[in-house]
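One chain is shown next in structure tokens, namely the form predicted alone.
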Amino acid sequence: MLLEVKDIHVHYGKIEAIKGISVEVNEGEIVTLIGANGAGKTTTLKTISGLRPLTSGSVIFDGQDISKMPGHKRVEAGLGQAPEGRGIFPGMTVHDNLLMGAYARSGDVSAELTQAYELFPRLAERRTQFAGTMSGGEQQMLAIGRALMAKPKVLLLDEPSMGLAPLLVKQIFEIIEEINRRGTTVLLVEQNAQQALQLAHRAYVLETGSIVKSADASALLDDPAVRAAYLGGDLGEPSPNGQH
């Protein structure tokens, strides 16, 4: 087991956002968390990467309890994250943004730079361009490329398709599949349930801070309740009665 989240509870003030979630990610897998807005998906990722403190429970990574480890130490241990909203440095060039992803590493990072530019040829074309002037899709590629610069064992991806045109979404998901094929384990939070379930090996369904289903992704694609709740369109789109 490469990553194990055990019965975590997380609070924002007095509000319990995560109510005892347990998630397992084996080496080489793509695992996805799906659920409507406010289900707790992003909070779960932030807790794993050290951006949110646990109230109780534990996060075990590569055999080590990292529950109290600072976020930057988790990056050094092998957890990389491309955050929701991308979080690129707009006033820095593409190249310098990528180098920021390797801040925790010493030594030569040219092999990782080469891989990032190979995975994302668009970034290679724009390596001297300021990141803030790029399109949303290009910024998403940069966020993923930057996370890969740390050579993570597990890549945490938070809403990589958000705000992107369908053609770009397809391209981003193909790149995620290629990253996994090259040996990086992926934990994916995604509003586009259809795409996520087609890509992932296993999936967890979150509702209001709890896991309500977990199964092979292909089984959840065929699950009538999941289809009715999440596969009529992108998650987060209001249903006809105005509810998520």
The other form holds:
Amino acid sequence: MLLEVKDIHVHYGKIEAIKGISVEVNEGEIVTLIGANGAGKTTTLKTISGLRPLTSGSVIFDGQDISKMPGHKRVEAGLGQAPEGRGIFPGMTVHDNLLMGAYARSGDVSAELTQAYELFPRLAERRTQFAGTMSGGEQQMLAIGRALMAKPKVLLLDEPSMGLAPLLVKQIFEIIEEINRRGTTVLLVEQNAQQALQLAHRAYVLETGSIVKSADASALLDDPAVRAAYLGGDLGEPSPNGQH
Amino acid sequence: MFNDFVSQFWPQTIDGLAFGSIYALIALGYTMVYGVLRLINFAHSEVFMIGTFGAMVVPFVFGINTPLTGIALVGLILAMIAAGALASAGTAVALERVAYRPLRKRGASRLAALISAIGASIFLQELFALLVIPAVFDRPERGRIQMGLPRIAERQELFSIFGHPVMTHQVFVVVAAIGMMIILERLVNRTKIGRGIRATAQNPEAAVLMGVDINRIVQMTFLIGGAMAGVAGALYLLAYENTNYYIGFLFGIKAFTAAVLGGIGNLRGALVGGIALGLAENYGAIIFGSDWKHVISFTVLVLVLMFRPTGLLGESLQQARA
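Pass me the form predicted in complex with its partner chain as well; I've looked at the form predicted alone already.
Up next: the whole complex, starting with the chain shown before.
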């Protein structure tokens, strides 16, 4: 097992946001956490990447307990994240954003740069543009490309589909699949359950800080309760949020 | 009055540029720390004060009290600048460690940090007045009295503008300050540590996800800002040949005004704001009399906060968040 989250509890002040979540991710998998707003998906990811301290429980990565490891060291250990809201550096160029992705590394990064530009030709066209002036979809591509620059063993993706037009969501998800095919394990947090379940191997369903279901993604796609709660009953278009 | 203005215009411009350069160097510390932590380090004024004394130590230790020339003079000036920068940078780093980091770790409010800054500021002033100045400069009981720097270089007219002399030390201050600005700009834009500083300023959480050690970046920011204030202290001492334990107060608050005027968080803004404030003060002094200099500075501060709170150049170290 590459990443194991064991019974973590996380508090915001006195409010318990995560009430004992356990997640396992094996090497080579795409695992998704789905659930509504406020279910604790983002908090779980932030706890794994070290942005949030946990109250109890542990995070084991690559055989090592990283529960107490500061966030910036977890990057060196092999965790890469494209955060919620993309978290690009608006005042830096696309190219500088990508270089920031390799901040923790030393040595030559030209192979990773080439790969990022190859996966996202759009970024290559905008190399010298300030990231803050790009569209939401381009910023999402940048966030993923930047996370890959660190050559992570596990890529944590927090709602890559948020605010994007359906066509763009499809494109981003195809690239995530390609990234996985090239050997990177992916832990994907999504509200867009439909798309996430079609892409992932396994899935966990979160509700108000706890896991209520875990199964193979294909099984959840056919699960009547999941369909009713997260897939709008019928398989349809992802929510028609405008792109921004 | 018009005649006064015409006759005093050039000398006041030259003096304003020199003073403005010093404000600008100090303003960099305010603006960098604000960019990274969204916090005004009000103890930065004492970092400048300690820089002037750091520079003062060098001629004192070597017992220099007559003007030097040639290599000896260049060596002395460089040593004074280095000593000022070292003393200030050390103070700034210690300040961050003692007065700010513990609060940051506990997620305290910015108001708590502000109070901590004011406390640290008074502590440092009194420490120097009561202990450091009497001990280091061998002046028992006289820590609160102004200290003069013996003239270490003859002052010469370098050139003249419309019949008004421009002195070597004035040119030196401006050139040295601009030199430091260029070095800083390179540091922030071309080095890894600079990229870390910019990333932290633009999005601290994302910076952590890139492997940036925020504590180290904050420390480096205080170190660099402190060193700039130390250089400013040394330049001030070289040009105006006096200092005291209380000197940071006015300089600090004016440099803060300069930072706000240029656009807090913006490095070039600090330069523009510093020079603009230095000039505004001096031009105002011609019209209203030099007693009104400070009134003019703080009127500028109030006006900027009222009508253009983002300053002349706006915030660019972090830029608008997407």
